[in-house]
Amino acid sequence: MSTINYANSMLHSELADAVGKEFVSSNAADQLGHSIDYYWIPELWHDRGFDNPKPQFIVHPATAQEVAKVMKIANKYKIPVTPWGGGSGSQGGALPMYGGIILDTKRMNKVLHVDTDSLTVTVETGINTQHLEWAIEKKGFSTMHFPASIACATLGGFLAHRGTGVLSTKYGKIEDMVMSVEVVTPTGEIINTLPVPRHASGPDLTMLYLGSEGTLGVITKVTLKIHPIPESRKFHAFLFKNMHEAMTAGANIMRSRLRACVIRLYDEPETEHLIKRVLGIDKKGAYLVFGFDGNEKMVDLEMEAACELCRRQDHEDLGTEMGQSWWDNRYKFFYPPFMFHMPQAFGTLDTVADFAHIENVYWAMKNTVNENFPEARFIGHFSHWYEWGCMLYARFIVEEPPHDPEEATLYYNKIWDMAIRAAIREGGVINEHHGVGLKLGRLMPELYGPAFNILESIKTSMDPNNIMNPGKMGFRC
């Protein structure tokens, strides 16, 4: 035991060396606070009393430079590094499964240049999300990225697992608003990606990191477009008779090249029940509710083009009033009492198709969960619309999961895994927004098939003593 600790007490004078003795921790309530995400699992074993796996060293580095230093150090003693950002994640991506170090990059807040001929913004990647938004603000500026956990989450969180906000059917996920990163590689190299995202100079690096969630190095500044506060941002509301009446009425206004800010459809059941909950409209059907911002002429023409489409449905036009209740009361389907929680089991089955095979998806996902899992509840809506498909916002709901935490891992894994090769059999993906992490590894070979083994060949390559937060992504630990 001494040798242990003496081996421990040696690690920490490094690490202190390199970020500060103040920003390395090793105490109690910084390993549990870092044990323990949004993902369902960590959150059923605390609530049972029983342990997560905990880090051994909590560092908090405040530049790129102190990361290498910390790479370094963990290369050296073959140590496991997981990056942490908000802890806002719901896969376990920032967990700490093998112990190690856990880099907290919250230090890492400033907003360093805006670029108002380019319309850019450089920024530190442990800043939070909201602070970022309003600073841009300031200067008559928005990121336009606005994912319900913007007050909680780390704007590297968003780079790590590709997310998505609110307006993204106009501007796009994370991914499309990154114009170039800063990394730190797992050996402790620091890289630049190339300045600008369109280019025939190789292989785009960038979106290599993109969406890599810490296991490829640890993304500490990007460059970012931001844009111009619209003069005007409007929205509208309908109810149509069942959720295919919706869906096409939705697919129309995509296929027609309108650019809605927003799109998003309830299916009946949650419709019924959290819509009516949350803006009281006590009606049976499917809502759909879209937006559009910008110049305020141009808006007014195609929102009238888009409400004519949804007109050519079976409809109920619930008007602007009930649309902008919709974008006011946005962020309160995520919080108390409208969200679900412990004792309840619950899941997020994102996943995105095109428009072909969306709606078979969605029914696919729905009989399996209905008919395998009678207890459990399937609700949906599709909340993120390109101009080939939607994303499937599908969620499960069981009152009463198994008490014992190992019998109800093994029951909730089982939904995932049918729910999700259901969506796969139809031409969805495993996720679409909100990450792979521990939730989901295990599905990844099974998704890309052979080609696989080439994100396994990059992943060794890169990171030959795999020490970047392992366990994760369907990498082999």
Second form
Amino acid sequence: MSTINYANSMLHSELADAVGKEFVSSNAADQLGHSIDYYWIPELWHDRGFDNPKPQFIVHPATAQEVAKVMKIANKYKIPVTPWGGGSGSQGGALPMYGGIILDTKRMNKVLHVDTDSLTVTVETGINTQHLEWAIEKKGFSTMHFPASIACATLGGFLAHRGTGVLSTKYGKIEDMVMSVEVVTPTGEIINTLPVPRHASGPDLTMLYLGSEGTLGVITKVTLKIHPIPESRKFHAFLFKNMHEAMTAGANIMRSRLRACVIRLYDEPETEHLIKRVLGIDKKGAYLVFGFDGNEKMVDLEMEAACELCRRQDHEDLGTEMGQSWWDNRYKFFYPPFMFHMPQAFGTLDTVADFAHIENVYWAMKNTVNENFPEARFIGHFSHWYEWGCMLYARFIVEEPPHDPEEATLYYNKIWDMAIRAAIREGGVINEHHGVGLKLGRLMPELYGPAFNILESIKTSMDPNNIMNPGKMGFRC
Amino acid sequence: MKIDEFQETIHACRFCFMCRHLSAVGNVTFRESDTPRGRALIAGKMQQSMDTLEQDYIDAIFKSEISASCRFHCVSHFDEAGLVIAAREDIVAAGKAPEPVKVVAEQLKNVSFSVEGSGDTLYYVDSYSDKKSAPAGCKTISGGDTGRALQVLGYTADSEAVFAQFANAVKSSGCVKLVTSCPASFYFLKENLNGVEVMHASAFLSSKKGSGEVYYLESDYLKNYCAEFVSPAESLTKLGYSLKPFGTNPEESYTAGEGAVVYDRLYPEVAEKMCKHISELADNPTSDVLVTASPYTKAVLNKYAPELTVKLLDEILVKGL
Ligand SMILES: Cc1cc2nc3c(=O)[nH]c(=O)nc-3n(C[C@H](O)[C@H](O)[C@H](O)COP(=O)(O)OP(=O)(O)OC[C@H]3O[C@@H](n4cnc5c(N)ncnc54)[C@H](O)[C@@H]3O)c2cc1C
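Having seen the form predicted alone, could you give me the form predicted together with its partner chain?
Next comes the full complex, and the chain you just saw is listed first.
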């Protein structure tokens, strides 16, 4: 037995001692599964027959205490630990770039307590979000967190990425839904943030962990708000002459402070292609759909007021049916073959800006992609709306990227770099809800400027051995 | 290779996560390789090289419960269940089936069908039922699996040989109607047995009115494989039973591996976990009455979750609660 094998089996024994023998593996099938997430680059490498970086060990802890033991072992040996939920992140955040341990959270999947006075649920974060929603619905409530990847991802993944669901416009992104979290720190302490999200008892530690993408610890438990299932939810769709008209209508709804649960606006190319393909609505222009939910009388009043605002722009009223059809098919866009797939190269360039800048961000990104990569298609929709602005879910699609994976990677990264820099220049940010991960880490110092030093200092002091998800979010490898 | 016929499915599923929440095995092992995506990635590796195929890949392919919930759920119905069976065929053809699979396959090949009793209708007694369950006035045929079990294990030629023996025995019985309680056999025989009307027992038995609260566990085969089959849940309601929804949703497979026909003989520890999972989802594990159409499901739940009261649909239809 070589020294390295000997060291490996010692480590295996220690991990087995921490989480149970059955829950540590170096199984080749699992290593393969954990070497590819929803990021295009590992998919490309797999497609081309190459191997992606693999973890040495995969552990499935059942409790925060077991997670803490794994952290202590990893610190002792200075081995990387990468949390993995569902692996559905699109930024390469869960990839074990430097081998080491994949800490798969899925075994921590229990709903611990539903508080019907406060309307909250306390739950372990490895739970699949569709399973969570089903469990809560059975009790007569809803999390109101309906991302397209509801069935793909764990709650922890959304917390780590600051994810969002279709109804975010009313119910918020995941960070708006959280009361408090339990975290296992990189050095193996188990900590809890304050029980309520609104206080004046110091800075908000909860928010430090939301969006930390597994670089500052493992989020093991969370208390989330839940909601009564609304009596009514209704939708309405309009077609506008162009995106600007539609944007004005959408922004007017938000500025009027009507509380739409969803607003979604598709640019002209996406209306022409995707809306036609998925919903069968064959029209030219910009498709806007919105919905309200809650008490039926209120819904009807708000709906009428929102429709009135839309009618002020150059519009065609598509009615409720074409709005409802969008809701009914809202996840269909993400199933094959509707979703983009190999050999296409594609990426979701999502960003967010205030209403004063969002259209400029859109055009800057679109022009950058079109001018520099004429072979690429650029489409976009605006999915998540705030009182002050909205999120742009832009996509580029290249039908035939270079075949050679290294060349393809360089090409792919170049599109990202140019498009994201264009967004930042116009007042956008790197990302709105998919996170940074491996894909966009290099742009973090540019986005934050000198403030990035603060993030780096936090990382260094919390994770002195740099074991947690190294090389992600722009932190050192 | 057989899996090459499933190229579109491999490409659709290998990077898709949309049905992972319905992986009955993945939901209890928590392993990425026990999801449709994990298995489609492995299929890609199989296409690259069968010679250097890792044993772990092979095990993951055989560990699937092939409930077909994922295919049913997928908006495009990509046939991941079919892909898994094709992958097994390729593995078997390459002589690389895992040892426990080989052992069970040998046992499944060893059939000897016999017809007993009298009547115009033939009742097939599957390996998880006994002859006493046969409806009165029917002949019985028993003596092994019909060939579906070998088919799902990837032993196509052997499955065909076993099925040929079964079909001969049916022919010599002189019956033109065959009834079975086993949903897997119902599906398989409906697809393959010519010249004989194949019925599921729930549609054949003369059922009587009843009352009481029951939870119906959908069968993988009746729900996900036989699209046109009306769920027995409806019959139960019509007969007067008050049906409560089991678990949290109507999509997950709560059968403990029915799709794989003989799952408990191959991976008893995983079958046990699936049973425990079902038990955890019961509203009141010690007092609820769970009804299943699958003799397999009843048998494994009795074995691994004895705290549950599980009744076979046929029993309820004939005898009441
Ligand atoms: C088809 C499809 C549609 C999608 N639609 C949406 C959408 O509508 N909205 C949206 O927000 N996203 C969407 N995504 C992206 C993705 O689902 C989300 O980013 C999700 O949050 C990832 O969760 P996961 O459990 O799969 O995380 P993973 O991919 O496993 O991990 C993501 C990151 O989080 C870290 N992490 C995971 N769990 C923990 C934990 N418990 N503690 C600390 N760090 C952790 C990982 O280390 C990694 O950095 C979509 C993805 C797909 C495949």
